[in-house]
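Below you'll find only one chain, the form predicted alone, shown as structure tokens.
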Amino acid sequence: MYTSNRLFQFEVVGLNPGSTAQTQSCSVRQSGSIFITVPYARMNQEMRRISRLGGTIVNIQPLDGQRQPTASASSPGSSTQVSMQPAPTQQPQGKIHPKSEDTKIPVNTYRPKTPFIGKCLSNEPLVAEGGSGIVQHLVFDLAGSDLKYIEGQSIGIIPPGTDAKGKPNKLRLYSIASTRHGDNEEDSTVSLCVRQLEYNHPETGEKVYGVCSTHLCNLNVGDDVAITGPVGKEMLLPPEEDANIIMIATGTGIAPFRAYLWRMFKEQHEDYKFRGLAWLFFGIPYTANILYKEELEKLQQEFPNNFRLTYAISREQQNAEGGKMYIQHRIQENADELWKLIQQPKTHTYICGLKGMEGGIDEGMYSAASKFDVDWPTYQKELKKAHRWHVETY
């Protein structure tokens, strides 16, 4: 097992020496190779950076003379191909996932009458102090099941007990918040982002809590959970690695976009190297309600050329007119750039969140399109026909 302060030297070809300016230590020889000294804890991050800059790692050596991790050098000019086997707890994102041979979209592997009974592995709060509501990140064990899924799909959860008519509770669908490889990258878990539903009864005024969301938010580690699915084909990512992905989310609508971003930036894949632009517009009431805030902002810092993050914090920020800041106002602010992106055939727009948010987004897009004398409703229909406008609200 390698400790985080171990140093390794990468021999890299295909890089401009100037591109190593931010690296801790490097030297260049006349053959064109660049030698970069990297601590073990940053190896995978540096590999991704080198790959983005067009470089190829041809050799990895430990600087203390001990045996290095297994590495295979690719030919000059090709993309980086490095196979690492670090301890999972130290480098969870270091695994390189092999090429997916089965491109069929899995649907309804488990149905309501025969759900898979998984186990809750973790249940962690996502709302910081001062935020509103209860939102939890849940991870379920799929070991022993045939349940496979891909980013953008949903699973069903069947809460225990019966409804008011004495019949077994019906399933509720939740967008999956993890990539197909799961948070542990071992293809054996699935994650959800769940907000506990609560509202006042319209007649009695009594506080009512959602049956399934409350069941999930109160799960303990080791508890059983009845899972169906997966379902859904509307929110799938395009296969093109240079696609532009515009994501518009409110609240727990961040779930599928977390899966997208983890696949694009946190994981390594033999057959998927995202090099387009991902732009997330995220609407929340308070800063404390920014779900996955630390992880999102870390990705923004690490991939500034490929990932943009724009918040609309309604209770803390003001729009240009002095009112609350909603997503449609952020769209209006970025109208020129968004319009240029949306007109490109490789751009896909995804919307996920509460029903009714589409109206505000249409308002923002109408304003953006009108600046260029384009009728938004007509243009939106063309985007839907081209399967470049994707909506999932609940």
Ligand code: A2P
Contents of the next structure:
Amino acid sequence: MYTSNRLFQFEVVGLNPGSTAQTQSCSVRQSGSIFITVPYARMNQEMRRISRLGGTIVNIQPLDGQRQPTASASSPGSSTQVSMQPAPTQQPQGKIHPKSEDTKIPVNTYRPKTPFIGKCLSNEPLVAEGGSGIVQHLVFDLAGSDLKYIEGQSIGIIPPGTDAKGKPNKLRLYSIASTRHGDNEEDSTVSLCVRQLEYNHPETGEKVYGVCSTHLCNLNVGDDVAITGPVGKEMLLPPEEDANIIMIATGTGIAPFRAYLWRMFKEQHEDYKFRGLAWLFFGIPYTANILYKEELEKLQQEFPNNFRLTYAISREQQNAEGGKMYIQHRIQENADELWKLIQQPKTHTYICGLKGMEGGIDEGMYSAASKFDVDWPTYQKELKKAHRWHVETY
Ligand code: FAD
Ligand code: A2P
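Right, and the form predicted in complex with the named molecule of this protein, after the form predicted alone?
Next comes the full complex, and the chain you just saw is listed first.
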């Protein structure tokens, strides 16, 4: 129970110290953070005021005389340090993140009528022996184009030829798997992670292959590829370097997360030094289907305090009920820690991959939230409003 005179400490960045005059008490640290003490009864009012003044609440902790340990910028990776307190309200806290903080996000530089014709620089298999299906990592040369993009965006690919009605094939979207700097870090390439669509025709039983995914998976080095875009603002990373980033992927849904992880850990550019916690849940059928396995595990070994990697290998591992291990079961297993993280205003959750996974994730989150007497659908709505819940499924 929270009594109205119980005190909480807000850690706020982006506020001018003068603007805290109205608060009960505050102190400014060298880091630039302002610490404001707020009674429970005034929390919502104070959050709104901070947001109005352009500040971001990066941490909230109860002041019990005995301080609760919390996740902090100096120890971001140790999620066991997150406060055990339930949320004082059922509303997610913190700043409403605009979808695009940066007005310079490139969009539709190339449209379907005038695509950029790039060249295939490489086309490598990502599925090891014994895995299921074909998934390729493709790199295209953008030299001579104006095509710039940022992590979390997609590009369109127009396959050659015509459709069943004799009209030119339409573009298909693919999540970009490289950072803005490209795999060669020369700002001149874009990478994709493409699964060849293959299914049996429901009536004839005949094997059918997807038009565009087959075109891409069969490209030879030097072949032309018609590229449009970039598009998408749903899956952009927040600019805060101490954000927590929860990533939930199935199959090729790993693509944007590869870009995030390279930006966070591998590239270490001057303009972005990630200090938060990144936690990837990755659902795949077999170990041989763990796309980018070596890269992921290397990053995990190099950054054990900031990067957690949790696989759900559906056809090799079993859930608690003896069924297939899906990512939602991993979410349930880690419900307490995840719930504590998700409540922090600096935590963003990203979901990418199979459309069918959304229902399962909701079930997992529902049971995680219920443990703390929180109604997940209501809470999720608020997270979406705050742009802290990002979904791209297909
Ligand atoms: P098509 O020839 O267009 O065939 C698709 C059609 O086949 C479907 O519309 C459906 O009618 C039919 N079909 C499919 N499966 C079955 C089935 N089991 N039974 C009966 N009919 C079926 N894909 C990736 O591989 N990697 C990515 O990173 C990626 N990112 C995406 C990002 C976004 C934002 C979106 C919207 C999609 C993304 N996709 C991605 C999917 C991609 O756009 C294509 O949809 C996919 O490659 C299939 O295109 P295709 O041309 O090969 O198939
Ligand atoms: P499975 O195919 O064993 O049912 P890929 O794209 O490489 O096939 O990987 C997709 C992964 O997502 C597989 O492990 C697949 O399991 C799993 N999957 C399929 N349907 C769902 C679902 N509704 N929720 C979560 N995971 C799913």
